[in-house]
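Given as structure tokens, the chain that follows is alone and in the form predicted alone.
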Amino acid sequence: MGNLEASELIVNPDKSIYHLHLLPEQIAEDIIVVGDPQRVEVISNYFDKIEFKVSNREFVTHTGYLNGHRISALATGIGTDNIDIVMNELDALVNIDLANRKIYENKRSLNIIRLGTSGALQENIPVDSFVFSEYGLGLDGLLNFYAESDKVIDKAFTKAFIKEMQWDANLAKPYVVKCSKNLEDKIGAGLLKGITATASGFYGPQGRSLRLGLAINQLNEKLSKFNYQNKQITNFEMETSAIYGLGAMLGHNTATVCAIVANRYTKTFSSDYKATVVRLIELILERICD
């Protein structure tokens, strides 16, 4: 394969990758990704030593050590559009020679763990609990832009969802991708597991209506009733399906654990979600470093 064109692989004058502004040596093999840039410092405050702090726009990265284990915490911002940037650029940092614009023959794999906040879609999932995403259900359409997506999407699962939901053809075609088994065993042990629906927005795409009406009546109620091989849709958020899909296509290990800050069924919201997020951070750091 020839060199990648400058318009396709965009590199900054200091040879860092375009949006993340990172150099290959500035990321660890184990990466915690979060949506909120301020949450990166909450994580890195637990580090024994911080090597690098890099920020550009909403993308903030801190890399350091905890108990001798090298970890990066990276803010992605919100949405699968940002995840498209983050996953491709993290992969480029380890699998492409940025100076010569050539793809390495031997590929490296990263462990990418999303630590997020989410709204539960089942009555029995309490606010301030944690949910591990066994599957990412993409309602965003991102993966359909990639030729390799056919190899990682669970086609039977996806077909069953489209049929049961009578999915409107005017909306993006859904897709379902499973988490990485090794991270499920390491990170998800003992946690409630389910299907995490990933939406392309916070309001209408998640069934919220302020002044605008919704195209799908009772979207959340329909999602909560869906069942495939005794698996239910447990929660709603905005990043997981793209992380799972792009990670699987690029050869990286991915997992998501969400703090449940709202229950869409019971119409409740956490009275102190930041404390819940801190508990989740401590749990994930402990499991990464174990």
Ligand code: R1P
Given for the second form:
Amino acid sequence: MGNLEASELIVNPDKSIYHLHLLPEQIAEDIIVVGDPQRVEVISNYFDKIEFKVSNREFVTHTGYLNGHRISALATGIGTDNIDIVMNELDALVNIDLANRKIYENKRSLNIIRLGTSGALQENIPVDSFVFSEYGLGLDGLLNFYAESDKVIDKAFTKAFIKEMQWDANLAKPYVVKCSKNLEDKIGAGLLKGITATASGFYGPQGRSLRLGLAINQLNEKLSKFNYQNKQITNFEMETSAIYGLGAMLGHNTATVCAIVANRYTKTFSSDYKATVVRLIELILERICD
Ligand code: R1P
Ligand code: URA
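Beyond the form predicted alone, can we have the form predicted in complex with the ligand?
Let us now look at the entire complex, which starts with that chain.
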């Protein structure tokens, strides 16, 4: 295999990777990813020692130690377009020799755990509760750009969803990818589990209408009624399907746990969602680092 060209693998003059601005030694094997850049400091405030703080654009990374366990917290910003950057560049940091522009023969796997905020689609999932994403249901279309997506998408599940929902052909083709079993076992115990729908926007793509009308009739009602092998679509957010899909294709372990800040059925929003996010961070840090 030839060297990766300058326009394809972009390395900054300081030898860091293009958007994340990170060097390979600046990330841990266990990485918590969050949408909100300010959440990174909320997480790293729990670290006993901080080794690196790096930021570029919305991509803020803090790496340090908690209970002797090396860990990174990294902000992805919002959306699967950002996840495409984050997952490919994290993978490049561990699986590509950036100096020689060559893919290493022996590949490394990262544990990538998303802690997000999310809107519940079911009446019985209250605000301020937590949901573990057993599956990511991509309504964003990102994975369809990759040849290897065929190997990681749950095709029967995806087909059933498209058929039952009578999915509009003008929208991106949906895809379903499962979380990693080892991370589900490590951090998912006792949590409500479900299918997380990843949307390509916060408003129209999640059935929200402020001044603009919606093209898809009763999207949320239909999603909440969908059932596949006794599994329901529990919640909406904007990153998980791409994290699961790219992680599976690149050989990394992935899982998402969300703090439910809105309930779309009861039309409620948390009165203090940041406190709920803090509780989620404490729970998951304990499960990763103890
Ligand atoms: C929308 O408000 C953002 O919040 C959710 C969505 O996925 C989207 O990124 O996650 P974060 O709280 O991690 O950003
Ligand atoms: N994040 C989302 O993407 N949707 C919500 O309803 C709440 C948080």
